[in-house]
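Below you'll find only one chain, the form predicted alone, shown as structure tokens.
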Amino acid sequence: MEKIVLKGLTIPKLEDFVLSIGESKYRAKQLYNGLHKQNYYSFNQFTNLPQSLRNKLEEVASIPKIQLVKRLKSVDGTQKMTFDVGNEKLVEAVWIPSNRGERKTICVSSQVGCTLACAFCATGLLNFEGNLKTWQIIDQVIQIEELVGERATNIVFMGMGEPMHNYFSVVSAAHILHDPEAFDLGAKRITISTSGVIPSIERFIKNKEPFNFAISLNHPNPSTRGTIMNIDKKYPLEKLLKTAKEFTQVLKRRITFEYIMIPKVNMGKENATRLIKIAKSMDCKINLIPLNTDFNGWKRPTDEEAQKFMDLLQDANVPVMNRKSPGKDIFGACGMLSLKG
């Protein structure tokens, strides 16, 4: 009989489990705390449980661990960790401290490879090998915090994969990260990103999920976005923007648009005009990100080009920031996660 993985299970699911093995319901909370707050990897560490229960757990359950394969450190303090999540399937996660050290972000992956093929993203060149389970997402956070010896202040689901193609595992992981009985991160310190999977965004709205939400926009023109974002052919920009506006109206929260700046592709004055129109239509902010790859003969914008484009938005009073590209030298920046370095 295959052992059940307890890490990543919610308290209700753990309650069902302990009842199924003939134990009292309150044991579920003890298990949950040990797994997600104390970060135990062995049942022998649960000294608050009787030895007889620990022996039983060894027989029917497990606390697996993803394996660190490589750790790279950038000159800017960013660190990239490559993990084997099982069966030699590799994912990458990134530790990103801010310049002043106040903000410490972990960027986690949600899939092995990716289901999409955005034209600027190196991850899309990898084969898709499956969705990560909730525990595999959670374990990225646990292990990185242990490796760097610090707690993260923020978690972003912006690593390898399309999070909204792994909706239930991603949202379940976010709730555990948010839970005061577990990681105790504020909902506004957890950001889930998508390239535009409209049905999942609609589910997110319907369920009134409390987390920050970001959409990889990357081109404001409905007739052109599909050339760099293949998902646009299935979920067109006009419908995506309508859904984003619904998000802001129903949840009464600001939404973020991520925008990769690609010279001669999406940084013209007409692009800025369209982007301003989008920004004025709903409560949002724009995160500008300089291109980090060199596919299709594209080149990264110069600092002057990036600032000029940003000025066009700021002059129109659009909330905007340049996210820069920490970790570029270790292939850890946005769009670069591809098991290199």
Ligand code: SAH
Contents of the next structure:
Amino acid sequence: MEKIVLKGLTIPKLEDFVLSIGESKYRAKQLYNGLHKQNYYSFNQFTNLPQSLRNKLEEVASIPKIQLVKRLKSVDGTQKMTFDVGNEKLVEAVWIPSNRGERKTICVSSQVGCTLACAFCATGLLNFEGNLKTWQIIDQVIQIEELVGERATNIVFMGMGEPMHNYFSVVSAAHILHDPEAFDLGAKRITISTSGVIPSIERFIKNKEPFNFAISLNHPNPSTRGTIMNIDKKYPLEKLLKTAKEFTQVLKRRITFEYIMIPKVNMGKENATRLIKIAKSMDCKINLIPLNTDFNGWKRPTDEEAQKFMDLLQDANVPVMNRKSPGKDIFGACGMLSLKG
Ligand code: SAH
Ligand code: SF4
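We have the form predicted alone; now please give the form predicted together with the ligand.
Complete assembly follows, chain above in first position.
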């Protein structure tokens, strides 16, 4: 019989488990704490449990670990870790300390590869090899914190994959990261990003999830967005914007739009005008990201080009930020995660 993986299970699920092996319900909390706060990898470390129970757990359950296979350090302080999540399936996660050091972000992957193949993203060129389980997501955080010897202050689901194609595992991981009994990170310090999977966004709204939410808009024109993002054909921009607005109205929270700046594709005056119109239609902010990859004959904008586009938005009083994705030299910046470097 295959052993049950306990890491990544919430307390109600762990309660079901302990009851199923004839133990008292309160053991669930002890297991949860050992797995997600003490970061134990062996049942022998659970010294608060009787030896007989530890032996029983050893027989029926396991605490697997994703394996570090590569660690790269950028000149700017960013680090990229490659992990084997099992069966030689590889994912990457990134440690991003801010310049002044007060913010330390871990960018986690949610899938092995990505099915969506956006025209600008290197992850989309990889074969898709499946969804990550909750434990495989939180283990990225545990192991990176251990490797760098520091705690993260922020987690972003912006690594490999489309988080909203793996809703259950991603949202469960976010809850464990948020839970004061586990990682204890504020909900506003956890950000989930999507290219626009409308049914999953609706579910997120319906469940009133407390986490920050970002939509990769990337093009403001309904007839053109689909030429760089396949997902737009299934979930078109106009419907996506309606759902985004619903998010802000139902949850009474600001939403973030990410917008890659690609010269000659989406940085014209007309694009800015449309983007401003979108920004004015709901409570949102815009994160601009200069293109980091150079396939399709596209080039990263110069600092002047990026600033010019940003000025257009700022002049219209749109809350906007230029997200200077660090870690380019180790292929660790946005859109670059493709097992290279
Ligand atoms: N699949 C999700 C989350 C991962 S991508 C999504 O697409 O939202 C995280 C961010 O990186 C997205 O906003 C995406 O638009 C951006 N990105 C992808 N490729 C990029 C590139 N080549 N340069 C800069 N940003 C990129
Ligand atoms: Fe997938 Fe996001 Fe990359 Fe598009 S940008 S291919 S959705 S990871």
